[in-house]
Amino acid sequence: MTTLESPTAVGSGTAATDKFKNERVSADTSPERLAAIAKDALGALHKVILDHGVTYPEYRVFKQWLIDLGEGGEWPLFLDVFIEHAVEEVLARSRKGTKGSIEGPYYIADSPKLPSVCTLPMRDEDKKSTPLIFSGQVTDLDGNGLGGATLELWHADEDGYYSGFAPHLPDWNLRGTIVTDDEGRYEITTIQPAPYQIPTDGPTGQFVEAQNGHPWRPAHLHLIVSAPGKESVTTQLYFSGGEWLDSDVASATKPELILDPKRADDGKNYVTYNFTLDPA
């Protein structure tokens, strides 16, 4: 539902952009790699051009819709929901072990430390949403448990909002830093999260709108994995039978990623899921 207090386009995307720019990323690409990917890039958006015959009426549409989607801040929130996504491709190549999937626009680093069993921080609201107690193991790919392995855990509410990103929710909430058990385990109380849109209100809900598409993303959980001597693993984890599983707007959704939680007498949602690390 949405309030006075909910997050905005503009909101949300600032936020994520001002996160963005505070951590000022590098990457050692030389000068030959950078010219034969940009010689590519661009050469693909002009055979688009051609193809399609774009009148110069488009283009200054397409121009002024760039300059709205900088000023609106929602480069993150574009680049993380349709172009993220290929990236993580590239990344899976090389990797033998749980499959990963896109970080996405709304992680923030150094969420509370938890104990391996833990209740994710919450509201006195989440906690009339239904329970969802997730559990399992990290292990290497021979199987062996991996004891103080980290799972970094976000995801939204009820209602699709993140914490940090919606003025109506206190810090962290629904985030967790979960160390795991000497032989790798977990044990996480939190609640059932809800699909989520992205913001529409700005000018990549136009972008979607104006190709007649769905601005929804289906319920999931958000975590990275980590442990030492091995690689971390970013991931998503959605739940079987949700609604827009099939045509996710941001296409990171994997059928190796699809939890089907059951339900117990007591009302709650269980669901186990293992991960496995491949070696740094």
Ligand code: MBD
Contents of the next structure:
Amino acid sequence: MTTLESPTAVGSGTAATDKFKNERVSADTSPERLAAIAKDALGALHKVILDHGVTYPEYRVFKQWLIDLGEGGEWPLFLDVFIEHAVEEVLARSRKGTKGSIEGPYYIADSPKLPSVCTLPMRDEDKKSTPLIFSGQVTDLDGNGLGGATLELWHADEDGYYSGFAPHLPDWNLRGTIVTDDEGRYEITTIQPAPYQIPTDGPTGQFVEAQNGHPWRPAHLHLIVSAPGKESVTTQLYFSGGEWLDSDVASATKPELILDPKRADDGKNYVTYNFTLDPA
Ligand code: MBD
Ligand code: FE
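Since the structure above is the form predicted alone, I would like to see how the form predicted in complex with ligand MBD looks, so please show that one next.
Let's see the whole complex now, leading with the same chain.
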């Protein structure tokens, strides 16, 4: 670790909120379905209040905490850490291909296009970390290679920072959109990411502490794999033996998503992982 300070909750939270506000969001939820979900969501909260005998002072502290969460720009962080995994679980019910995982707050669309054999953009400092050579193939459910598929890849550096959300990093550092070759293959050179600590100095950090939890996610790579006529998969890959694998604060690990890179004589880590896409 360097002596850099951790990203503050307000800094990374505001950046994540600003990015999300620029996304167009919509859902084709029927009024009946919306009414049913809203009713049950409130009912679930009422049940907690009644079951625990929540008092007026506690209610007011909760209200203040929610206001702070919003003012600190932490809604994307809080939601993606504590809620998104349940939505992903619903999506997973209807998918057969590679297991998905949560997107989290730090995806940025339209990262620079890179050829099937490539190195992610990185700083000289990043080159001091262990190189990771990640290769494989994108196929359909029958194993046919998907040429021209894309892997959008983004991950934290060795200090746990994401470009676009930490002012000291150049745009698109450790991010790229890799286009597969005619057989759907790729070989990407990057570095081993570090575990990620969610900011502890804001309302999300208070919430973690209140639950006697820890603020860590295991080291991970984020990916969105897409191909024409196929359903995209948003997922994450983790590292065998890594810290926090069994207690991810965001509950987003799956046994099928754990890589076991092998260190070669050249000092680099090598691993293969293939992606299988469902039909659209
Ligand atoms: C991350 O890097 C992340 O992946 C999630 C889900 C939440 C916070 C930070
Ligand atoms: Fe992440």
